[in-house]
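So this first bit is one chain, no partners, the form predicted alone, shown in structure tokens.
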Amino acid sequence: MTTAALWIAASLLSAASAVAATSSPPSPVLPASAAQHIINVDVAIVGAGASGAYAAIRLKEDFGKSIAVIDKSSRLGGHVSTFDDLSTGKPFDFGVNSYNDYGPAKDFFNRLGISFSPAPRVALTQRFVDFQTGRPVAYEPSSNQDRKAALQKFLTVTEPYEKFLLPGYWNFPQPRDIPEDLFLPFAQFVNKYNISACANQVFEVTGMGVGDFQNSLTMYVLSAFNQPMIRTFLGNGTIFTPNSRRNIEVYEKIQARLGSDLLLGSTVVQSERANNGHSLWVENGTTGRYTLVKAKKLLIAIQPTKQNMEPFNLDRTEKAVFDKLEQSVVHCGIVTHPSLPIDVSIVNIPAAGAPANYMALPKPNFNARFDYMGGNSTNWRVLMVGKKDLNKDKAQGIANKNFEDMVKRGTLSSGGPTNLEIKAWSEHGAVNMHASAREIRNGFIQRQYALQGHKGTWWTGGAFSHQFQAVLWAFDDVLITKMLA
């Protein structure tokens, strides 16, 4: 697989908006009279990333529901980030690079009036470097023939499990019936089926998002690199983007349609939830004013991390589920420096990968690569994956350290500023939330999905589905039908 193809597909990872709640509710508890404005709606949606934004359109336009959409950001789209480069007059997508042709994706583009075509490719030369040392690695990628054969075997083995995993875990088997393959750490799965020739591709495209790739359960690797994705790389599927080459256009169109239904730049700071209705105190981050949103149903479309959930007063049943979840954290950015080579992708490969150890891959916290972004620009994309404490400063520090080490070792030419110039940055926050094999064997998935409708609250986003735009939209289609039944 060429680096160009890796660059195009690498950010199909996506989920709902990373954060839409403050770390703690205000004290003392707010009375209703604290609100300057009161809104009564059928459904309140917290989070306006892929899941929340799509659900809002469907609920409003297809089912005639009144809605209020609350998001911390000033815009919709969550992980979709487009950098409009004034120096070149061109857009550069560095969050989500393309959309999968899965489920409702193309119909949704047509609905929004967005013309689209296959995702463009940028021809890049790969250089392999151990980012821990800054030294080149004599790594030899698998041949196209071997990689494709391994991918085909990967698909053949896992296709029977697709119905359990997509577009979510609605049909996941009872614990006693779960195929043992899904519990295997991925390195063991790769060895069992002799598919190491495609392992690096799975990792480089989207699999890296699981964090500890080798030890992640195969079912979670399949949530990061699923069967539709495998088919795409076997030539039986497509990825596409708007003809504007601005992936954020999807969410700009949604934002225009939702208009006054949006409470952007706002967070839920306190809530009262019950089967017969909900009250959400929403604080505007700029004005400090409160809006009280009263809703018959609540749809939470943010990741259920402890911090995000604090304003929602989870009960024991909910906490017993969400406390079992672990997570990775992803950051992506656009950087520049005169020493970075044009038309090159510098790929992070540990020294142990030489010459052809395809399962020797970086472990969190790491920067996957520096990818030149084309367009006659001076832009390179970085993609950081880490543990839950990987914040913006740490992530940017890792990217700078990787760059500095390559300069010190002579892998890159010296000269110019000491540090990278960071042109754009996006914190994706928690992604690929997952439970242990032990918990899944004890019925975790069934307990998680039993939360749908509990206390009049419904859940969407990557923790309940996959980190792909189109898959999340397909998940919402199922969820909304159940929510409104």
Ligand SMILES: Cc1cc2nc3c(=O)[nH]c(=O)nc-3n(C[C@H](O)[C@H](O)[C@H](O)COP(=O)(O)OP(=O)(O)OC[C@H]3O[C@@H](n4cnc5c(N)ncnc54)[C@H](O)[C@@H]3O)c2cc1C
The other form holds:
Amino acid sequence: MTTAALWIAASLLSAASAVAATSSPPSPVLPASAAQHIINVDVAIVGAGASGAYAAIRLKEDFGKSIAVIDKSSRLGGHVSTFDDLSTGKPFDFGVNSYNDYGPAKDFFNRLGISFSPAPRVALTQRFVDFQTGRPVAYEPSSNQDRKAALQKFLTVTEPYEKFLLPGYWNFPQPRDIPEDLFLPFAQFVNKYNISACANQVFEVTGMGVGDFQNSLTMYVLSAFNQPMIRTFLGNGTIFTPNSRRNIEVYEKIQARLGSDLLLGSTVVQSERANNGHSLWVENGTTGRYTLVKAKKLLIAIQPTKQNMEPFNLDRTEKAVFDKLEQSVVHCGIVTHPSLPIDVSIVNIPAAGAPANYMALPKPNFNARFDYMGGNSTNWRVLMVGKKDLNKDKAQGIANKNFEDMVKRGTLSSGGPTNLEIKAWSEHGAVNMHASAREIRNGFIQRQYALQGHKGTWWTGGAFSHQFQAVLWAFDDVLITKMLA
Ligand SMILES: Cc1cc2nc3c(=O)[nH]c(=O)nc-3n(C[C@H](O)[C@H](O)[C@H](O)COP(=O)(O)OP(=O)(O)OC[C@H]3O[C@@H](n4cnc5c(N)ncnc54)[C@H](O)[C@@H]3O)c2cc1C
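To complete the pair, please output the form predicted together with this ligand; the form predicted alone was given just before.
And the full complex, kicking off with our chain again.
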């Protein structure tokens, strides 16, 4: 360890003791002289996923702001995971699947010079299996006609609420005016409007991200499967991907345009925030070097989990909001095994789903399915949803157990290695950050949105809006106007 590194380690240690000894926010332990570089910018952006990367382009190119963008990853794009498969020479997207034609999405693609077309679909035969046992389930999906009728009703009932929810909760009603439907646990909402024929589709496409689908508040199911998405499934909207069929192309293009504004592989380890400016000590995870970013404004575009927020010394007002958030966790992987069937999607349906109980759905922690990914490959996608503590080892363990059980029961043919081969894996971390009905009735959304600009700090990302890239871009458009007003 170099002298400088030793000094920093000792300082951090003494800071840790100081924090333990007092409940007041820790004072900075890294002086400006600890930084190898000092950067002065108009806006520092922490996080370069969907919301941070889009905001960076707009602030830099449309408003002429100097920016510094900090991301812990070595690349941009957050939940986008493109696997460039050397064995087929083809790309396979196993995180973000496609982009919705919502708000600025198509204009943004044009601006980046990315040609695009409707997202291709791999035609798959569905097999239904209870992943708890590995046994087939005699499940009969709802007919196209019934599903469409239910989706149409879902849209008709929820369309009046769209203005409260999209592209974020800017116009969310005061607690006494919130429509009761938005508070209903989704299973009750489905019963109330008799729309179970579309429940499985809502779950399978994106709704599963909410975790406990049956008990999730309808307003949060709508943040994972919103009205524009319903319209798409009714044939009145499009979803598209780059013609390269590499969703990561969007973020590669952004990365090229942001160039030296990026501090990748880096995290904020300490900060001082105030209305009139911020100092962020940013550590590069590879070199261990520090950059001091001094910014007039701060835009936080990472999930506001407890761990992520530690370096920002949240004050009481901020903690009162973020402490109330709960989350699900998602992992996606590409796996392979000779026993997995080509052209098939093996869908996880509890035995109670037979023959047509459409609200019998897996509960966290679960693997939603094994989907063949097409392209003459030997790739299957797994999609794992769980509670906060679902780490990579547990998630991969569940996928393997599901597979082994199907082989044991004869649902899949035996032979070959015992375990799945994992070709690619991506930990998506916290998604669907949400508050309880009680908190929302107590003005949670209003308190959350009042944080915009508090301590010169602005907030974007899934926890403030919806779980869709294009919606977050539209959310950023509103946010930036307010931020620069
Ligand atoms: C599996 C999956 C599939 C999805 N499919 C689609 C889809 O098909 N279409 C669609 O529109 N949406 C899809 N979504 C939703 C969409 O991707 C998210 O809503 C969106 O990415 C959220 O954007 P964000 O900016 O809030 O966070 P993210 O995109 O997650 O970006 C957060 C960024 O912050 C960085 N970061 C995190 N912590 C720190 C830290 N402490 N310090 C520095 N950097 C940090 C991360 O590396 C990341 O780059 C999908 C989501 C998942 C999980």
